[in-house]
Amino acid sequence: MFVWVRFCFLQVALLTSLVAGPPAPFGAVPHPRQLAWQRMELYAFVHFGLNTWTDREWGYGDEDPALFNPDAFDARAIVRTFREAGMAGMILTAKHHDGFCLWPSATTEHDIAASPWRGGRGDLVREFSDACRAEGLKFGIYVSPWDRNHAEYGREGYVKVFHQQIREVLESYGPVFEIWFDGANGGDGFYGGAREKRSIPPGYYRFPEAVETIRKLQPQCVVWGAGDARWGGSEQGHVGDPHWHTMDSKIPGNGATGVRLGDTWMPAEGDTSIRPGWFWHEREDSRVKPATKLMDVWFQSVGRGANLILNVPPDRSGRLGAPDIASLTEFRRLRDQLLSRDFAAAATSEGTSGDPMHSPAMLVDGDLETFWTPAEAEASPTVTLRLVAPATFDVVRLREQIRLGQRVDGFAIEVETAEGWKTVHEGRSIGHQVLVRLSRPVTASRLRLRITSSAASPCISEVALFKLPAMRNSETGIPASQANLDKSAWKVIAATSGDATRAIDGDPDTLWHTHMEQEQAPPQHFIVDIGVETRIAGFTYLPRQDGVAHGLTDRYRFELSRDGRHWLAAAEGEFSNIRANPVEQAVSLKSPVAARFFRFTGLRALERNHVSAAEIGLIAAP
């Protein structure tokens, strides 16, 4: 009896040693709502509102709700386009900075009920949420904390309004997968007629209380900008490389790269628009990003483990533009073709394992939940894949099992050639996924993944191999020029400071600035003789393109003259959002003006005490 019991005990001990179970989680790990969110990867942004009619990016707050009347709006058609483009959901700007609510809100009269659309009984948020459910997409909501319309903004009364608006949209429109809080806060605005600048103190919005409300109403809703997810660092869509899913609650970090071994799981979202602006502008119909450009953005966001939210704005009729739909369709085709064949599928694998339940075979089983983990003692664990047949590939996809944390700090991809093993790529972060684009296609029958550095035993879910599709030659990604007047005969005839010829030389890498031996504070201007009298319909301002915000002009004055002595104030206003989105800004005049001279004045700068411009251009009237 004693011998039999001892034999059973030894059997159990042997089995326990062979099936050790998965490694313990390492460091910060995702909440289930964050994990589900990260696996969405790609979804749409929809900027739609009064700015669509006023041709602005940031409304001032004094716009007339009567402008809003999209006579051909069809939420189902828009959402269907997103589904056919391979998107997992969409987020609607239910309220932008102008304070106009796209649902009938009890908190304000500056809402859709004051518009003529649907006879004043419309609810655009409901129509989009219903369309998403019908088409099988997840629905998200953007509610701007900044409200340039509300008289109480900057005071305690508005905070209660803002929190009530959050409650309204979360209680009324079904499951919301993400709520988006923009970082643009405070500044000039209408504010109930005050027309003044208002600033807010730290903690003004009481976001911890707002998040607590969100958690109670919709526990699975990811809070962007106030808890669960972070900005990817630019409005061009890309995030940093290497890319970490964690941030540190005690040390400020770079949202583009994250913080290695941070104490808080806070994955990134790359955001960009299919057009230069976020709202629809007719002048941008020829400047829709082609599918090849979208593929680059996708590789630099989703391909680095972040999510990508791609803005596609409806026009004034309430429909998506034909160029936008065509680009989305081709974007889907290219992704489908890329991922249609995984050359690592059915490969045999060799490598050590600390647990037979987590053997190298798990890398190619098509299941993201399974994973390979090596023996604990290995300093540089390696796994080798033998393909079914020699294959030519140039994209390698790697995934970690992020339920257990982001563990890998360095890896190398090697292929076997006639001369032996050759390293074709070395990288650092993996995380949810990394899509490695090799510098050139390689043909091989064996591939080796070597983990060169890892903070804990690596847990790798997948190795996959793909071949990039051929890109269509017509898709250059170069937009048509907005400023269609030739600059070759232009001459700068006056400038308060600096070399203003750099702002009209056609080179975006040069710039006019008024910081010479010492900073020259705004306002600063220069005058240009364009050589011949022309009917001018607008102008363009390209901010400096070197990544520096010094002198970025966010308020301007544009004047025109026939003789260089008598001036007409043709336009004055703000360039919205240029810090985050430093792309060419186009300003249309109320009506064309015949002129030979223009004067551009920078009235205010975002940083430092001078003015800058990479290029100023003119738009000729038809």
Ligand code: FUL
Contents of the next structure:
Amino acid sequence: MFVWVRFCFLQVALLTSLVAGPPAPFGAVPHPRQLAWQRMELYAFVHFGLNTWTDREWGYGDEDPALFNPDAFDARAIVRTFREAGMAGMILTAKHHDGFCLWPSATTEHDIAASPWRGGRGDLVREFSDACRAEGLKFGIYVSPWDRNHAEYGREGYVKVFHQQIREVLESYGPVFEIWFDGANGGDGFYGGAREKRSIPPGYYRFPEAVETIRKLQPQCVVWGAGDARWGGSEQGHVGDPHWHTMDSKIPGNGATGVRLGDTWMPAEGDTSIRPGWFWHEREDSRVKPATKLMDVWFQSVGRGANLILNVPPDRSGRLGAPDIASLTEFRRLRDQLLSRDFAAAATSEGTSGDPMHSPAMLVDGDLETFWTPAEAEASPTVTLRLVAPATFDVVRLREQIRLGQRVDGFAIEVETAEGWKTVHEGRSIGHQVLVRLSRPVTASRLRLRITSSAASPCISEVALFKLPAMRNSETGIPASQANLDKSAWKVIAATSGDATRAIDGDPDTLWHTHMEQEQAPPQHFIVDIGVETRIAGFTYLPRQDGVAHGLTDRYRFELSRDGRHWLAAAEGEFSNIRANPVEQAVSLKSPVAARFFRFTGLRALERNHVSAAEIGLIAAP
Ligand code: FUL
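If the one shown is the form predicted on its own, what is the structure of the form predicted together with the ligand?
In what comes next, the whole complex appears, and the chain from above leads the way.
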């Protein structure tokens, strides 16, 4: 029976191909679960947990669960905001690196059942997953592999716990569209009281086995970071250009661009937070990204064919902040306005086609599944669209039918002007979609899409034309620094090595760097005289901004002095997550200290054996 059905199928396939049937898939193609996921495009991230109370980005693992008590938590209100912002789903940090589980887990006592919230009977994963179902959003889960709380971390015992946690969250909360496995691991932690550094061997988490379990429990769930989808390469949300949906099992590649012609379909997700950090910090209430900035990030992720996961963290009351909601609302309005009118709709089209089913008319039929494929003989396939009326546009959206693989390697967009045809854009990748922003608006009634290079006959499903809404210029609304003390009269009076004036010159592109003729290993420090005694409430550290991790300082000491001789240890600690998210770090002192001198010491470096800082600033007490 099977053989016969298969034989018939081959016959039909052969016949259709003689009649010029649909093009065969090319290279790696998406699994249906990946395809459904790629079409979600935009969803929310929710970082919420003990860090919300301790004001940290990475908890050490020894935080008291009693801190967790959001008195006005309302999952439904949060999810409604996401729906109104046009998001297709949300992912919750069910467990972050501090090991605190937001659901009552049988694997640990370090969970929500140990908190006073809802009398110790609360389950935040349940409340969010129920709210998502009620609001029609998909629900996803982040379970951190690195666990700074668990005593067995680094040993076999913890791997079992981790796998059990995955089972718990997938068995009890309905469909999960994506599970997120973060790669971060800073080494040290509480680890049941050991307070030590632990390193793990490659393969420690046994992901292949975990993925097998996930497939069994929830076959539609996309595994991020260990199976189906990849990181977009930065925590600023953007992905590369050109952007390929494939990676290769043999060639190491960069997640931002992907690997052209790679053997594995592994689409990217750009991740970023609406605030500088992932968790809510009061001091960042004034640093919420405005909608214009979100539009930029969206163009550089969704507009390059990737998904965008945008983090919007609840505060200690368990609600989203007013500035965050305002920005999301405006972000939605701008996207709606942009996409409300497609000037290519109902255009007539001319061009060759490989077969009648795949004529150029498919490009403007509003159907993502249908596509145009040119006659095979055409060397540089071109399609011409005549719009129903002359239109002014500055955004062109193109989509390939990615069920058949990513095929196009180069394209040009041309418009007809009074002086003849003019190329207004040349690009490389299309894939799921590309939103091309033209350098300026053009007015035309005829447009040509020319495929200049393609690894297999192009299969283009859409051309659409839009006009950007008026946007107040992208003043980001994010102050350059949280430090508020003027540095112009500051003087470096000592430094163990390197030119420390570069860390107080107000220029984020210059840096203090203790790598001289040879590496000057941490600890390394410098001392600054700020000229007048001032009440200091905190300091800021801006990591180097050139994308290099050498000397990135993830442990610091900060001291203050009135006379430059007697020092007070004002703060010592960790700058968490600066490798992936090298934004300015602000540290508040327990209470303000009057001082005229400060000494900044880098105690540990993430890479190479030296210390660097782009800027150090001071926060004066009000
Ligand atoms: C990173 C983590 O270390 C951050 O804390 C955050 O969760 C981000 C989404 O991923 O690698």
